[in-house]
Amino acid sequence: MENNRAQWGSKIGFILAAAGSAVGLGNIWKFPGKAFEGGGGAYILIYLAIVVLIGFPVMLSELSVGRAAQANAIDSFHKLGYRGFRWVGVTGVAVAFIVTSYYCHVGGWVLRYVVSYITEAQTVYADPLGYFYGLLGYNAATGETWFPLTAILFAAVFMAVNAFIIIKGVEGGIEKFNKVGMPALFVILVVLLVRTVTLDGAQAGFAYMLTCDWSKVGFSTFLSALGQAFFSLSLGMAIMITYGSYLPKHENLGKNTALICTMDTLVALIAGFIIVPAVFATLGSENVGKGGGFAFASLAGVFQNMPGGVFFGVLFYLLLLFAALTSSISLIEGVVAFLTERFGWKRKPTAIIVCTLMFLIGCLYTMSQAAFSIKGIWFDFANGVSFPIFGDFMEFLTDRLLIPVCALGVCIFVGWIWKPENAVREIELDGKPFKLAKVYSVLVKYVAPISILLIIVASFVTGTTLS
């Protein structure tokens, strides 16, 4: 172990940071819609089972590898004596870089909406979809397109906040922010949940989410829940290996992993019990959706029809903002940790360079949105045909390929190469026996890798991402 290596200042700091990494936009704007489509309570039960059987063992494996090696995601495998598996860390760091490049711009959109609801909520209400398109540089009525300067400027501010936190270091930046950001996120969730409970007509939404409609459950439901749980927990992105490497040896890895998975799942569940009943009460059940378009455009109708809607709209986008920030800083840290350790670069210039490159590459993502959603100007080719060149390619590369391949590599490494016995030995360094050792061994060797292979094959066969 390197004596001068950064460490978490406290147990709660690590748990909040790791949970913050796992809690992202997908918990809030994808899970509710997926739960609605998958039969409410039926989907929730399937999702919980998958978190326990797959999410927990994979996360525990990544944390074990990181803490055992006390190194960044790429060098961890080498330090454990298996140089040939460095490709797993390389894949994870590449994922972190690519994902952050477009994630920081989506974070910028969220920041813009916080400001929009404070300053011009009525303008958003007047034409929710047109307002969102306008942010991306497109006028649906006239077909006019323009450079999306506002979106890019807000993305720059969002990325600057990330850089500031990363520069402050593990304990002084990431841990401190999450000690504020995660409690704030949960407070906002509770406030929004209380408000939803008081809405007339919300009871039908709560009843739906608590009822198991198995008629809506099919093979695709299991794949959807598998993908949601898998990607929601920030697996296969070099994050948990990096965060685990900052963890003292006396910490209980098994208990901490369970707490992280529980907090992440709790956010998704509360979000589901906020959004689905609120849409039932204000717009009708047929308007429940998921994704960015739903969060930025469709939900405007919910806040417009809700007493005090502007205030709760601000709270909702602040919730999204905290979720985006806690995830993005963990992604950036995985890249910065590798560069500073491998090449001896100083943290501050490294963070600034990495964040700047990510932001600039992400500008192409923002500019490509109008091109693949509508008929835009940025990637129009002969005969006026628009192609999803940049945005679709980045999401395809990460969601369908690199993330599951990286997590699969971790399972193969821990399950068959390094062996579960070594992982268990690392888990038990706190002096307490890991009672689920045998179950964990079976899950990491067989259940998790088979499930991940299923994600990879199904996503290519169906042609859709499962995150």
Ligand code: PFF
Second form
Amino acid sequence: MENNRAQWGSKIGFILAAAGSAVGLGNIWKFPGKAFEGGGGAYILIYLAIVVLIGFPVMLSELSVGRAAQANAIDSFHKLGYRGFRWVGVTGVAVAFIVTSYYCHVGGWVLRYVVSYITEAQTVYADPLGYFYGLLGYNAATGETWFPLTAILFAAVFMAVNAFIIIKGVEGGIEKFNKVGMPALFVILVVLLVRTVTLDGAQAGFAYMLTCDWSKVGFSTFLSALGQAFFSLSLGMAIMITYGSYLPKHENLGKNTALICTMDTLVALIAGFIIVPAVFATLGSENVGKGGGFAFASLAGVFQNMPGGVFFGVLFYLLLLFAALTSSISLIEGVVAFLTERFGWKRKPTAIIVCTLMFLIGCLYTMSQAAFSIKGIWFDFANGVSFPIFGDFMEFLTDRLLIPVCALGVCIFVGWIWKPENAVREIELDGKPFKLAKVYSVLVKYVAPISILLIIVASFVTGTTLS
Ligand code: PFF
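With the form predicted on its own done, generate the form predicted together with this ligand in the same format.
Every chain and every other molecule in the complex is listed next, the one we just looked at coming first.
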């Protein structure tokens, strides 16, 4: 089985695919708003510390477990001789399933906006919020709601593209797509950064992001930064175990991990330095936000008020589209890899079934958007109740609970059960000593698990959500 396992075709292919998984909607639409809320430079410093002290060791551990076991996230624990730890992989695959179902729908909305900016930017500008609500099936003026067909059709197209790439396999599909998608993403990012730097009035935004306003930092800032780091680095979701298992033994795990963490963090920072100053310059600092309403509605004002706005609008949503695609592919692969290996199913039908199921579950997410924030078809007007399973609840369940629990499981497994020495042995298979071996052991045994545990407990005690 080990001999015919898929492998990455090249080192750069792996790095781009792993970085592609990490760099996603989280970096571009969540990070800037969080950095703004958390005091600009202060949040950035906290975030960097978390990436180095917790993100790096957890990612390195996930990659070493996968490569050592040469198996998917669930079977990896079993193959290393610790059947009892399969729950960590099960949690990861479950999270990947839940996250993908809503992530792909958001990917569909992004695709809709690429088309909207090309064909009807003026309509978006005329009523940005109304346009966004309309996509989700709600008219705020009349209170009317309907089935959000357009959003769902675009999500179907987005999912179909994912399925197509996954069916093509690890090297022929995932790696190939990332080799084009990731460089394209970087080019777009640089173009947008230049646009922001040259906007009148952007300086105040840059200054804000470079100044540490500690008065905005509270306990919840740490919670938010930890959740953001995990989500952004694609940790706690079985992905890095799966991607590590496709990595040849002669590859340097330590350096690759550092590179992936650096690329992911860099994209988040650049996105922060694009979006926050652009909003300062065009709409005023009070309009910086995060999440769907911000990325789809408020940003329209930014593009409307900048020279060449339609062009940069298209570029921005293309950037989001590439980022979302390279991430959703990895999420689906985590689930598909498990099913094909464990049950001997063929890749193509498995990919089609998994994608269809995820898409269908995600439909409830798209439909219930209207129920929560803007009252839609899942809202029972007569009784004033909404259906709280989909929507925020999915994000709550994954970001606040399951992802940290899965990451904690990885730390306990590598730190205390399999032991860091075995991880280090795996890391050193490329023939070079791992200089940070001691530091890594301390981080994975104590620093990372204790911080994660504290944060899980504290988030429940204080009722603060991670996202
Ligand atoms: N890291 C991606 C983002 O920042 O949007 C999301 C993600 C992809 C999370 C893949 C987890 C994952 F396994």
